[in-house]
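One chain is shown next in C-alpha cells, namely the form predicted on its own.
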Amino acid sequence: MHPRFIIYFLIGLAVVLVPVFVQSNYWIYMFTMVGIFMVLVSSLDLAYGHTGLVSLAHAAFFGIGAYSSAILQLKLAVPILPALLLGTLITAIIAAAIGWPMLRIRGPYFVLGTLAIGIAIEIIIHNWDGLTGGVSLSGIPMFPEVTIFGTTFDLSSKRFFYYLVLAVLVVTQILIRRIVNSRTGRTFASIRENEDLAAALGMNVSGYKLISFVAASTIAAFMGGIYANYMGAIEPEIAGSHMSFNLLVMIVVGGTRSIAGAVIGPLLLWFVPEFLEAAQMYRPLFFGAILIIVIIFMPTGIAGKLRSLHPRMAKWIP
C-alpha cells in the first residue's frame, strides 16, 4: 500500500473521530465553523482560481443563502431541508441574474462591481427591517430530532453539525475535481490563461464564465443555509464586502486551485486568530502581514510553494 494513500487515511480517520475524543462544544464549534470557510474558499476558488474571476461577492451570495433558508422556515413555515433547497436555488437564479451582465465586462472593472453588488446586498439585508430582521434575524430552527428503530437521534447538536459541515466539504470537493477535470473545467482554464484566445477559438467565453459563477454562488448559498441553521441567528455582516476579501485573501494565501490551499488559508487566518484570543484585535495586521509575505515569496500560495520544493511533493500535497 501506497505511503501517500496510509497519510491520506489517517488523517481522515483523525477528522472523522474529532468529536469522540473532544467533548468541548466550544472545540467542535470550532472545527465546524473552519469546516464553513473551507467550504466557501473551496467555491470561491472555483471561480477565482480555476476560471479567472476575481468576485468580491462571494459572501453576498452565501448571505442570501442563508437568509432565504431562514425567511422560508421563520415566515412561511417550510420544513427545514425543503427550504434549504429552495433557498439555495433561489441564490442561484439570483446569482445568474447579477452574473449575465456582470460577467461581460473585465479586469478591474469586473471586481468593482462585483464589490458594489456585495455592498448593496448587505445594504439591503440591513434595512429590509419586515423581511430580514434588519441588525439580527434570530429564532431560526435547528434540525429537528428524528427516532429510529426506538432510537432517538438529535440533529441539533453540535456534532451533527460538524458531521453535516464535513461531509458538505468532501462532496464539495469532489464535485469540483469533477468539474475541472472535465471538459468544461479545461474551457475554464482557457478561459483564465487567455480569454480573448478562448474566445478567437470559438468557445462561448461569456456562457462558461457564467457556469463557474452561478456554480460557486449555488455551493455558498447552500452553505448558507446550513449556517444559518448552525447558528440560530444570522446577522448581515456575513454578505458583507469584508467577508468576501476575507475569503479571498485565504485563498491567496492557501494556494489557488488546491485541496490543501482551500486547507491551510481558513486554519491560518481563521482558526488561529480565533483560537489565540488575544490575536482578535489585531486581526488585520496579522491578515496584512501574511499576505504581504506570500505575494512576495509565495506567489502562488503556501500549497504552491511547498509543491514546488520537491517534485514528489507535488504527487502528495492535492
The other form holds:
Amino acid sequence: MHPRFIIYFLIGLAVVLVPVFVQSNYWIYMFTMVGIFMVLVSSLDLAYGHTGLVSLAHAAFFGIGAYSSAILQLKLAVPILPALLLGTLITAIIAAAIGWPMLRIRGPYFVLGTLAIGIAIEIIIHNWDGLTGGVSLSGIPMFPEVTIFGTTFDLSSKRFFYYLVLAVLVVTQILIRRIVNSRTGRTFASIRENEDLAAALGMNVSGYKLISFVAASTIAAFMGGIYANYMGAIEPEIAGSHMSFNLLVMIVVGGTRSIAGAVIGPLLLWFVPEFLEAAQMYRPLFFGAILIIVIIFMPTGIAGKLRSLHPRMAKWIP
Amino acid sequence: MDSMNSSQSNPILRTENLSVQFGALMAVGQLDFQIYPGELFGLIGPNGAGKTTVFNAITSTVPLSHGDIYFKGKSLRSLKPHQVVTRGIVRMFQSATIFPKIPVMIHIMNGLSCRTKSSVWNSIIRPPSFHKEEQTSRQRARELIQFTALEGFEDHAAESLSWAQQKRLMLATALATEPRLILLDEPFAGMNADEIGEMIALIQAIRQDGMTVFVIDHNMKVMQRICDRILVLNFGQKLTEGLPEEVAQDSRVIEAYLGGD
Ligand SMILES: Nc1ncnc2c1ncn2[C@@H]1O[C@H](COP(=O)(O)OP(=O)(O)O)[C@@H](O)[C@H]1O
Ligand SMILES: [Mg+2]
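Here we have the form predicted on its own; I need the corresponding form predicted together with the partner chain.
Complete assembly follows, chain above in first position.
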C-alpha cells in the first residue's frame, strides 16, 4: 500500500477514536463544532471555489435550515427526521427563489446582494418572534434514546453527535467530489474561469450557477437542522453576515478546492483563538490578521501553498 | 461558375437589415448578406469596421437595434447566447479566450457539454449511463486533440500552451459543440507563416466534413486564397461583396484599406 494511504488511514483512525480518548464533553463539543464548520466550509467551496460565486449569505441558509427544522418540531410537532428533511427542502426552495434573480447579477454586485440577504435574514429571524422566538429559540427536542437488540443508545449524547457530524462531513465530501468530477462540475469550473466563454460554448450559465448555489445551500441547511437539535437552542446570529464572513475567511485561509483546505481553515480559525485566551476577545482582529497575511503571502490559501512547495506535496494533499 | 451554391440551395444564414447601434455609433448598419451551406464566407474590413460586432449579433451577445438574423430559416432573435450554440452556431473569439487553468482534455470536453446530458443527480448516483457518457466524451475529445495536433498536452493547463496552440485548442473546443456553422474571428492573427498554414489546413479539413465557415480576417492575401466569397465592411456598411478576385480589384476596397491602416 502506498505510504500516503497509510497516513490517511492513521489520520482517519485518530479522528474516529477521538471520543474514546477524549473524556471531556467540552472538547468533544469543540471538535464537533469544527466538524460542523468543515461541512459549512466545504459546501460554501462548491459555490465559491468551484463555481466562483462569492457568497456572503451561506450562513443564512444554515440558519434557515436550523430554524425551519426546529420550528416544524416545536410548533407542528413533526418528528425529528421528517422535520430535518422537510426543513432542508424548504431551505432549498428559498435558496432557489433568492438565487434565481440574484445570480443574474455579476461580480461585486452579487457579493453585495448576498451580504444584504444575510443581514435581512438575520433581522427577519430576530423580529418574527411569534414564529422564531426572537432572540433565541429554545426547547428544541434532543435526539431520543433508542434500543437496538437490547442495547440502548443515547442519541442525545455529545459522542453520538460527534459521529453524526463526522458522517455528514464524509458524505458531504463524497457528494462534492462526485459533483465536481462530472459534466456538472466541469460546467461550474468553466463558469469560474470564463463566464462569457462558457455561454459561447452553449452552457446555461445562470442555470448552473443556480444549481451550484442551491446545492451548497442545501448541504448547509441539512447541517443547520442537525445543529438545532444538537444545541437545543438557536439564535438569529447563526444566520448572520458575520457568520457568513467567517466561513468565507476559513475557506480563503484554508485553501479553496481542497479537502485539506476545508480542514485547515476551520481548525485554525476555530481552535487557535480558543487556545490563546487573550485572543478570545480579539477574535475578529485575529481573523482579520490571518486573512491579510494569507491573502498577501498565500493567495491560494494554506493548502494551496503547501501543494505548490513540491510536486510530491501536491499529490499528498487532497 | 459564379457561386454555384447560391443558386441551388437556401442560405444556412441570412441577415435582413442587420443593425447594431451603440449610443450614437452605428457599429453595423442595414447589413444584408447570405451564407450558403458548405461555403467558406469571408468578412474583411479595417479595424473598427464592425466585423466582430456582426459575430456578436449572430451569437446574441449584443442586441440588434433593427433587423433580424435567420439560421436555417429560423430567427435567432431573442435567443440567449447558449441557445444559439444549441441551434448549431459556434464562435471562436478574436483574442485568446480560453479557460486558463483547465487542462486541454477537459477544456475540449467542456465544448461537448452542450450535447451531453448527465445531470447533477447522475453525477451523484453514477448509473451506467453516466460512465458511458463520460467515456464517449473522452473518446471524442481525444479525436479532436489528435485533429488539432495537441497530443501530449492533454493534462497541460490551457494557459501554458503557445499562442498558436491556444487557438487550435479553441478551435477543437468549438468543434466539440457539433456546430453546422462556425464563426472564426481573426484565426490567423499573431501567427507565423507555418502556423497560418496549419490553421488553413484545419479549416479546409472541417469544410470537407460539410461544415459552413464564416471567417473574419485582415489579411487580404490569406482570405483571397481560402474564401469562396468575401464581404467587405467599412464603417459598419457593406462596401462590396463578391468573389475574392473581384473584391481584391475593387478600387473602393483598395482605398478603404489604404485609408484604414
Ligand atoms: N459593446 C460595445 N459598446 C460600445 N461600442 C462598441 C462595442 N463593441 C464594439 N463597439 C464599437 O463598435 C465599432 C466596431 O467594433 P468591432 O466590431 O469590434 O470592429 P472590428 O472587429 O471590425 O475591428 C468600434 O468603434 C467599437 O469601438
Ligand atoms: Mg474585431
